[in-house]
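Take a look at this single chain in structure tokens; it is the form predicted on its own.
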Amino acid sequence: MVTGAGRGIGRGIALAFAQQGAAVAVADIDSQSAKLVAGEIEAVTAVASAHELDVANHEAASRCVAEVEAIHGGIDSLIHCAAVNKLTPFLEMPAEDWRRIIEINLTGTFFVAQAAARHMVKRERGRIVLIASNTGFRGAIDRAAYAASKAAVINLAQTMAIELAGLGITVNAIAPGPTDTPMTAWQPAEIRRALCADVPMNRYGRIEEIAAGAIFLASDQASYVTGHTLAIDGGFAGAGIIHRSAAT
């Protein structure tokens, strides 16, 4: 099951997803682009259902887990991409976009990972991977609902994975950095240029670079791998003074 699939990172994991021969729930909002993803997956690869979902509602939330589980016989994993952003400095942002952001992003990841591990108990097994961001690391200007969302679901995924650790679940999230998706499109080349200068490899990352952290977290090549966040940025998270420059 992947969430916020009909666009984006999420759209990259479930077709990536299908492409190792998953039988995949696209599930979005925009219950429109979520059959479109569907269609894309059952057209070439593999098996598929589509699933509109508002994250931030919890009945739906529960809703969309026992259908997909009702669909597909089980939920084996759980990508959970699903998230907004709007980049607005401290100072100025209402307060109906903080309470958006934090609905969205992290009160919307806690219903969705919430009911999916309910189902995964029964099975005493499943993975469940939240993509968080290189901003949960590091402070971010004109996002601070959007870290501060980010940040939490790191620690959610934290929390997660040592209560379930002992159901046969285990927990990670990834964090990417810069990467190349429809949300960051918009950017003009001078943003661009000031944030690969703060990325040690200087460029942006790729959608099936994330997609394949996502796979390995699900896997059973991760088996022991619980309570991690990956950080897929390049190098960003771990940098400090990377410049020359700025080092004499």
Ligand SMILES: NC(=O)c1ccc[n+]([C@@H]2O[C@H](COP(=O)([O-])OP(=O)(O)OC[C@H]3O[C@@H](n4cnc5c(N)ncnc54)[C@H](O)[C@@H]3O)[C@@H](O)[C@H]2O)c1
Contents of the next structure:
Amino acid sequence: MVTGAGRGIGRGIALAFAQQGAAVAVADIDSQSAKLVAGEIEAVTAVASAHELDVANHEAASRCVAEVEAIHGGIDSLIHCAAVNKLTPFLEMPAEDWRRIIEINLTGTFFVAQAAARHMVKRERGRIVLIASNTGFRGAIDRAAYAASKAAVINLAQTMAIELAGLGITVNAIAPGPTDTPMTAWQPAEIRRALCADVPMNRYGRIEEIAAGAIFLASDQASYVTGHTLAIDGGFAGAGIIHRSAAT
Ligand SMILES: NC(=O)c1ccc[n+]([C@@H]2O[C@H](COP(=O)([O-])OP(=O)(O)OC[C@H]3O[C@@H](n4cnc5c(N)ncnc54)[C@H](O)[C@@H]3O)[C@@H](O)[C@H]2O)c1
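Let's compare: the form predicted on its own is above, so bring in the form predicted in complex with the named molecule.
Shown next: the complete complex, the earlier chain at its head.
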């Protein structure tokens, strides 16, 4: 089951799982794009279903997980990608923007992950991968709500990992750096250049590079990995404060 799978990283992850032969439940608030992606998957190899889901709606999250379980006979892995961002300076951020971003990015993550975990507990196995962000590790200008939500998602993955470790479920996060998706498509060249200045590899990530991490964390290869946040960010998280431009 992949949330936020109607486009961007979620769509790429859904397609990557399909290429591995998985049946994929494609969930998104935009039902039209969920249907299109499910159609793309059916055309590739595997079985797919499309689900309209607003992750910030508690009942809808439980209902959607139950629906996926009924159609597919179980959920092996949940990859939770749904999130929103809106750039606003901290001093100007309206309360409603703060609430909406936290509601979707953090509370929505809790709703979907809890519903999926309750289902996985019954089968005594499951993999949960939460898509966080490099902004969850460090401050990020104009992204007070977004960065705070992503820091909380990283912590949620750790806490869930502890509580679910004895129940056959692993929980990990992925922290992508700037990645080429519809979410970042608005950024003009000067913003891209400025963001790349903090990335040792000096480029944006590709959707397939994020998807590869999700496939690994959901696989048997990652059987002893839980509570981990995998940075897929061209070195951003490990980089120091002295930029390339200061090199001798
Ligand atoms: N693109 C980046 O540079 C970048 C960097 C770090 C982290 N991320 C994270 O990766 C994930 C995917 O990002 P993306 O760039 O593909 O974004 P995107 O905006 O291209 O896609 C997000 C998808 O989530 C869906 N969505 C939004 N609100 C929803 C809701 N309430 N319920 C269900 N679905 C909802 C959208 O309809 C869309 O299909 C997000 O968690 C994002 O925060 C992205």
